[in-house]
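First, one chain by itself: the form predicted on its own, in structure tokens.
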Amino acid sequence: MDSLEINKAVAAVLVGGIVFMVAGLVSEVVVHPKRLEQSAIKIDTAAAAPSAGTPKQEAALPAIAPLLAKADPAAGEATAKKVCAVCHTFTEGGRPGVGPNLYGVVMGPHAHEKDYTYSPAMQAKPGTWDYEDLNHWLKRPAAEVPGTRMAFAGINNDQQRADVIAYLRTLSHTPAPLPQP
């Protein structure tokens, strides 16, 4: 291929780019889009969903004590191994994964794992992981500790949360006593 053919190819690309640019400029001058004041399609809903900036009113969680009284730690272990084991370990002295090791978490301090770097929001959370706190955390972590790094949506089923908490309770040499229902 000689240089004249190469020049023709480069010129064709440049002319094409210029044509697209000019077409864009002309279209901005010719077409003046007007925003609609209201949606062209009406969708009737029973209850309007809150906008992203509006805090949602959540139903109060049931007390965890009655649920723990009938909780099944074996079912909780199965749920934890299916849902939580992707990021967490459960063995005594186990290394943290993406999330901290959960051995001894019940009644332990928030940010209990020494070899794990917690988010500033979790480091600032005072207190311990009591049963009610775990219940709220497992329901929706981001709502319980805004700014947490944990990207887990939560466990909506009340009894499944209680089962997981009952399992986490067993991960200790001296499990914490269950609350009275």
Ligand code: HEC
Second form
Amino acid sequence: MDSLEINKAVAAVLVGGIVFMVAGLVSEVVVHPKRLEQSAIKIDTAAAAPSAGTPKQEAALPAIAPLLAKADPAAGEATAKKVCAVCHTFTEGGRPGVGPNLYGVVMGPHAHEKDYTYSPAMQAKPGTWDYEDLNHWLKRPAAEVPGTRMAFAGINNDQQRADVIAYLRTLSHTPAPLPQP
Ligand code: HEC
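The form predicted together with the named molecule, contrasted with the form predicted on its own above:
Every chain and every other molecule in the complex is listed next, the one we just looked at coming first.
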């Protein structure tokens, strides 16, 4: 083999290697597997509510606005009917159950139902149920309002929580505007 032949052979090996590498990169991009974080129907509730009075140090919650922007109220309704409806009704003028009726709760005052007897803790909570507040409340009710009577551990999954809040927002004749992400 003269030196030209050797050069050709080396070049062929190099080109082969490069093609192989590029093909690997491309297929990685094209068929990169995306796994679901969890099964699509699992309701992700917290393991246990922290004992009242000693709220656990939470990792900061992601801001609610971007989550609400891509939230699905229909999915939120399905979750609410499954996990909240044991205690709550959602229709206008609906009777309270273990918990108060939730129509018009978004942007309403805390303890928003006049004919429901709230815990002293909830009655003492100043302000309104804005989106950020609902986000914290539904993550860990007992940590957000220590002493609350809502015996519900919370929804851990951020998007699932946003979906439920997006559904609660629809329970109004004039739903409050969504926050700007
Ligand atoms: C085991 C019963 C129970 C479950 C399940 C439950 N709640 Fe409650 N909820 C209550 C009770 C009781 C209160 C009143 C709390 C208080 O007075 O401290 C309440 C209060 C609330 C409030 C405040 C209402 C107001 O007028 O200030 C909101 C909002 C709320 N619940 C949303 C939800 C959502 C959303 C779910 C489902 C993800 C849920 N709750 C699941 C029992 C429950």
